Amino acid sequence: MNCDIVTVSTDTKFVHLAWQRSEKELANVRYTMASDPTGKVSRMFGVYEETAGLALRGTFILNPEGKLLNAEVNYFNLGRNIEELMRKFKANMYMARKPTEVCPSKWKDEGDATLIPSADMVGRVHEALKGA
């Protein structure tokens, strides 16, 4: 998909290879698994919740130029959705190549509509939806 994909977490790097080890979800993860034990990447992204010594569960999509694109935060217990994940990834790459364009939340793969703003679209999203 032409991107890099770079997991942190406050975890040691040890700690990444047992869960790399034994958890068979991890089990083909190809991607590289940073440590960041002293939170300071943590702190960086607004995640790290001093009184745990932990990270919250942020995802975040950056461009090229390291502009924000996308952040989501779930707390400590809620797992992230991939595939909600890979349509804003998607949703990203599609309106960088078209910016005039917004892609509406239910948009998933090239050739969904999509939406121009105007004045004239405010209220009536659902009509233009419906006529694309």
Given for the second form:
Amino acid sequence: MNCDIVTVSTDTKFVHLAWQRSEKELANVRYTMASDPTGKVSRMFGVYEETAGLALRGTFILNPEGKLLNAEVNYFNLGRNIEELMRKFKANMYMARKPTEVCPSKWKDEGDATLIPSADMVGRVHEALKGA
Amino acid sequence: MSETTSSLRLGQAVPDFELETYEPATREFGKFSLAEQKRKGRWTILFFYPADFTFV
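The block above covers the form predicted alone; next, return the form predicted together with its partner chain.
Following is the full complex, with the preceding chain placed first.
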């Protein structure tokens, strides 16, 4: 896939290395582990918690032009739903190819119903979703 | 006081930035660069988390 997943914390790259090599859960990890020890990039994305000096659980999707298309931030104590992240990522890739279409909440993958916003659809979203 | 204000907005370009990395696939240190991603025409998913050696 034409995408790179990059995890970011304020740990150094040396700690990333030690953690990935010692934690069996991470044995098959292939994504890039980035280090933001000064919190500069975490601050730019609004996820740096100054009191703790740590990054909140923020997830951001950037298109190939570097444009920010999606942002979600959870507090420290709530994990993320990876299925929902992948749904949002696939939807963004799909819409990049088909700019006239939009993906409704139940859209999961290529082939699912999309909507094409137009004057005709105003007040008729129900019919559009049902394919009427 | 917690400071989490961001100037980034959805639909706008993120300013270029670079981060040092560890690449588990090659077991090497490296660098992530948004400018490089744009040159290569690649999507990026950034996944922030509090700390190594905790649950993700």
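Because the structure is predicted, anything quoted here is derived from the model rather than measured. In this text, the rigid core denotes the largest set of C-alpha atoms whose superposition between the two forms falls within 1.5 Å. Numbering follows the first chain given and starts at 1.
In a rigid-core overlay of the protein, G123 has its C-alpha displaced by at least 2 Å between these two forms. Annotation: Cα of V15 displaced by at least 2 Å between these two forms, core superposition. Core-aligned CA deviation for D109 between these two forms: less than 2 Å.
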